[in-house]
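This document starts with one chain, in the form predicted alone, laid out as structure tokens.
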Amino acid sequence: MSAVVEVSHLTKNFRSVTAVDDVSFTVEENMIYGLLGRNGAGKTTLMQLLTGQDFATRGDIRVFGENPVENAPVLQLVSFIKESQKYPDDFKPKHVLKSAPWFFPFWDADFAERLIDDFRLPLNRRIKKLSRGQLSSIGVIVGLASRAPLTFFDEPYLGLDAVARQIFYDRLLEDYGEHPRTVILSTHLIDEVSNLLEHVLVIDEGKIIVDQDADTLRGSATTVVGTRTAVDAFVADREVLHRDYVGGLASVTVGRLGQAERLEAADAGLELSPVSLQQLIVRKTNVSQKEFEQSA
């Protein structure tokens, strides 16, 4: 596979705040990436840099081999859909969808029509009269129907209810299978998108702390539960991601366990349970599940 995005030692400062801190990574073509992290971790800033909407303080960005800033041939291959997407108040959804083909050369009008029906989007209602969910559906439709070779979704589906979000995930997977492209999803609803992701990037305080294949990452941690004495003895020489103690019981999340280690845990009377991708990211960013969801 060839690289769609190449980032080397990228830094973005806003006065005394470093939003992106010496970041380097590569995004390969025709894969679905998850860009994950807490609110304020640097996700949106990073995507704005990759889509040429802001200037880097230091470092190098290559999108399709070129600097994306003020580069029309590159930017017409990119779609960036965000949760806070703005439209003129006197616009109606039909105006947005009519103008979209001007910007996206791979636009599929038939697919857009299908999505309009799926999301029950009222085309003739003014933008300012739409609900948050209807506004979100406009962005989702544009992002999917544009079929841009590089598509960013910066949590535009937050306003959708659970049924509409599932429609989005289903349509994304279906169309990705027929028309492969590179998709980068930024979200805190990690459990919902877990099965879609092929590669995971986690950013925390402006730094990339995870850059790994999703399948490998899913099996990279296990929770060990049992008496505090037995658990502490078992994890003494292992990588510990998180500890919880309640009275004489302990629940400790550790790194990957081999078959021999699993047998050892069973012999010690310990219970082992898999760690979901969301739980793992929470552990990696050193916050509780509740804090992570509230921050996002």
Second form
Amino acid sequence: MSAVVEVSHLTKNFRSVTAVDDVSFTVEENMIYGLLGRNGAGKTTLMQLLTGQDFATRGDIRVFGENPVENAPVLQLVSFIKESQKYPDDFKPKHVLKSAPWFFPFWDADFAERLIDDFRLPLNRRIKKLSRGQLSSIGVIVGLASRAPLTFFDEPYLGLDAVARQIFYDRLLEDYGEHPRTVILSTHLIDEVSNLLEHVLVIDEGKIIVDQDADTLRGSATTVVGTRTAVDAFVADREVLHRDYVGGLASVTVGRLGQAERLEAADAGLELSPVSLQQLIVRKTNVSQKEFEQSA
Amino acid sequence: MDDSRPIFVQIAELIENDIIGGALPEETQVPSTNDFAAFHRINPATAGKGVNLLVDEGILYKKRGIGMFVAEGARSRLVAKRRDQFQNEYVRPLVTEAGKLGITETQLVEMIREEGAE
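I've shown you the form predicted alone. Could you give me the structure of the form predicted together with the partner chain?
Below is the entire complex, every chain and molecule, led by the chain shown above.
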């Protein structure tokens, strides 16, 4: 597999704020990535840098082997769907869909037609008059139908209802199956997308704190529940991600447990429960030292 | 799909269940990884990993340019494997729990017989 994106020691400062802090990673070809993290973690800034929409303070970015800034041959292979895409005032959706093929060489007009039906997008209404969800659906349609070898979806579905989001996931998977490409999906709805992802990047305070295969990550934590003494004894020499205590009961999240350890826990009368990707990321991006010490 | 185990393992088990249950007889074609992905709403690569797991075990085999097929003798081998699992995952905990509750071996056998008679 070859790398589509290579980033090394990338830093972006806005005056005194470091939005992206000495980040290095690669994105492999034809995989679906999740770029996850809290608000203000640096997700959008990172995507803007990767798509040549902003300049790095330090470090190196290679997209399809080249620097993306002002690089038309590279940028026409890239589609970046933003949460708050702005359109010219008098534009109607039909104008957007008519102009999209100018920018995307792999544009599939038939696929776009089908998506318009699926999302029930009114083509002839002025964009200013569209609902928030309809506005988001334009972005989703453009992002999917552009079939760009590298597609970014930055929180693409503000205001989209559950049905429309499901249509988005289904169409994305179907089309990805037939036309493999690299997709980077940034979202807060982690539980909804976790099964679609092959690889997960988690960014927190400008740093990449997780860069892992989604399957590996999924089994990488377990919550142990039981009496406080039993749980504390069991987790004594393990890395603890989170602790909760209620009276004499404890619920502690630890790393991966092997088969032998699971049996040991069962023998000790402890209950084990899986940790979803969303819970895991909440745990990893939410451990303030103070909270940790208070609970311990 | 549940969160406690890797999804590709669960996909492999679903295919195994279909083979054991007879929905996928030997020498029939199994759905493509894209079909599995769309149906279960999972990443096609993950579905592919599940299928490959069974290829490695010789349960499925690939016909070049056509797709994946159920191998000859797959069902009986899966049944044997599941029997071992049954012993480990059901019978052993059953005996352990019975021991805790002071149920004797004879009583346990009698209980199982009663269940079977119903």
